[in-house]
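This document starts with one chain, in the form predicted alone, laid out as structure tokens.
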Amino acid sequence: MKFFSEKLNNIKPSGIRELFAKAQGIEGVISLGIGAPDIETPKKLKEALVEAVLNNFNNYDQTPGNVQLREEIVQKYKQEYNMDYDKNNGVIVTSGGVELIYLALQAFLKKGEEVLIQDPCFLTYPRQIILAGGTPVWVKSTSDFKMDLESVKESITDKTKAIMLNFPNNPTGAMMDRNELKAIVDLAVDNDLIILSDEVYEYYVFDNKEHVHVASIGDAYHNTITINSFSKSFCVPGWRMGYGVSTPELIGPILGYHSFVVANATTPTQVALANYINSEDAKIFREKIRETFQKRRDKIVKGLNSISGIEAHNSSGSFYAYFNVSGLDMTGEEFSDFAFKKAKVVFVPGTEFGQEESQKTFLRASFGSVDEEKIEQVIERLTKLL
């Protein structure tokens, strides 16, 4: 057919979106696909929600977002990481987080120019790069599915433009420290790349660990977009509310094309949200959810490593278990066939994030949406399947 274009010819869809649509209304599935939270969204944000749209705040909003929230989400970032972002210059609120990579990428990218990107990794940011006229460079992992810096130093050529972090890491769960981030950091800011630090898993955090804001490390400032997200930290991915902090250099050009792609993101979820994220309740409500992850994630990961053959990554952030069946001589995507055929279970394989060879034995599990019952199920299951 004529009419279709080109630029979809090197872009693969996505299986995650595949299974999820393959397990609906199959009676008896657990999904552990797609990294969507199942807790209900807070009592509080929800009526927020309600009385925002009852009095009226139902039409356009400026193109940045609303003035109130933009507000806050630099009080957030004051409070949380004793850092100044302009609220009129410094920050954008979008449609999702995957919203501003996009845009991120079409806005800075030019035709050929190389982003540097963790293998394994969030299935999107390879895909945006080719849709932006850029070419993914795959940069290694170490054991531990830390970004390796070694891997970095060989991938820096005069075509890299930029390079994607993402701690805590979708899908392995990992996660770097200060130090560890700093040596990254700074290759990044004498190279003079962009950094596009995804966060949106910031606040769950497990065994005591600390989220370090890449933004906040040696002279990463004026390099740094933040991307973030409402989605998993209140709860509410299908409002599809994203945001971005960085130095009005940065957010301009993206603000650019922002306000040709959707104009403002929705005008009351803004509203409900402006009035919620610093409030008590909020606090709260995130503190809940990640005991209640690092429960699940414990029980997940244990359970996986008592069925011989399988061999679980301890996460120590996300809500995401990454692990390897190499021991069963199978591949991922066989593992995720074969545990959706005999068992209902589903699971994402690794091959989804990252390249063929070094992920073809691994795979991803979201206990972000299942509790902790449905988790002994799938133990339960697969213990008696093998």
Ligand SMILES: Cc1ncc(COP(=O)(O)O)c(C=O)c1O
Second form
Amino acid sequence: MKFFSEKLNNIKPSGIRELFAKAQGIEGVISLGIGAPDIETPKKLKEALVEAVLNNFNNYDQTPGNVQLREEIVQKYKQEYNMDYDKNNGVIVTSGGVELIYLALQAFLKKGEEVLIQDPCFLTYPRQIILAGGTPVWVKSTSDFKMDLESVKESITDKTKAIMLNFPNNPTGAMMDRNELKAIVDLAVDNDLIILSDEVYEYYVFDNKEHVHVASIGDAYHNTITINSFSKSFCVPGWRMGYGVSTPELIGPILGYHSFVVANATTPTQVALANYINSEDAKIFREKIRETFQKRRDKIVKGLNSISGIEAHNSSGSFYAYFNVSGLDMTGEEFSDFAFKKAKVVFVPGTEFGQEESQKTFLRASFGSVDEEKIEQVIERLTKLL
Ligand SMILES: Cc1ncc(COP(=O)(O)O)c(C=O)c1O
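Having seen the form predicted alone, please provide the structure of the form predicted together with this ligand.
Shown next: the complete complex, the earlier chain at its head.
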């Protein structure tokens, strides 16, 4: 197409959005495709938004974000991780976590610089790295989908600029503990890499495990940009509210970029979240969802593993289960097609998230938007078929 910029030449469209469109309007379809929670936004938060609009918080706001929200974000990190961030120069509120990842890559990557990403990973990372003129470099996963330390070591070159970490992980649900992360963080700091730590699933952690805030490990603080979002934590993906914390040195260039891209994230949604995120209601809500997702996780992992030929990884966090269908002699793409046509169930093939060779027989099941009853139906349909 003659109007296309060459920037889009190497950008593969998102297969998840295609699957989402394909499944819409077909009766009886159960979609474990899209990564969004189905749980209703807390009533108090919805009321806070209406109030903000009625109270005329409808104007532009400051580029880094609403002052009160930035104060609440700083307080959140102090309360939850005993970490200090500067509310004036160390916090940014963006239009979703995705905007922050985009800004950080655009602001820091020089043409041809490399960013280490885990195979598999959130499909936005490699595309955004390419859009920023950089080169994504795939790092291997261990058999339980942690980032492989040896592979990180082997992948660092003099062109490596940054490493992307994401625990709890999309698409695998894997988590790494503090010691395991420290080995990677030390390597990153020793090589002067920027650490982009995507912690959007921090509250969805199962089996009494603890989320580790990467910036709090060893000497990571000065190298780390933490990416976060209200989409998943308070079930408002449509509000497009993301945020990040880091040092003034790293936030500064990102702010410069942000001011010319969206100027400021939506004002009334920021005011509503400022009045909500550290409230008692917010804490109760988060815990309720965590419990709900853990029950769903138990059901889906057990259910998938009960089907001969399928092997599901036990997700430790997020709302994804990653499973292997090599025992059925099918690829993930074949299984996705088969499950959709024969059982009206949508799964995303693993090749959407990583390298063709390594992810060929895997699929991701999102249990963010299917309740336990639907999960039972999915397992029933698959069991009958297989
Ligand atoms: C790992 C990860 N990071 C970031 C995001 C971005 O979320 P949002 O742009 O809605 O804040 C998502 C959304 O699916 C995600 O899975």
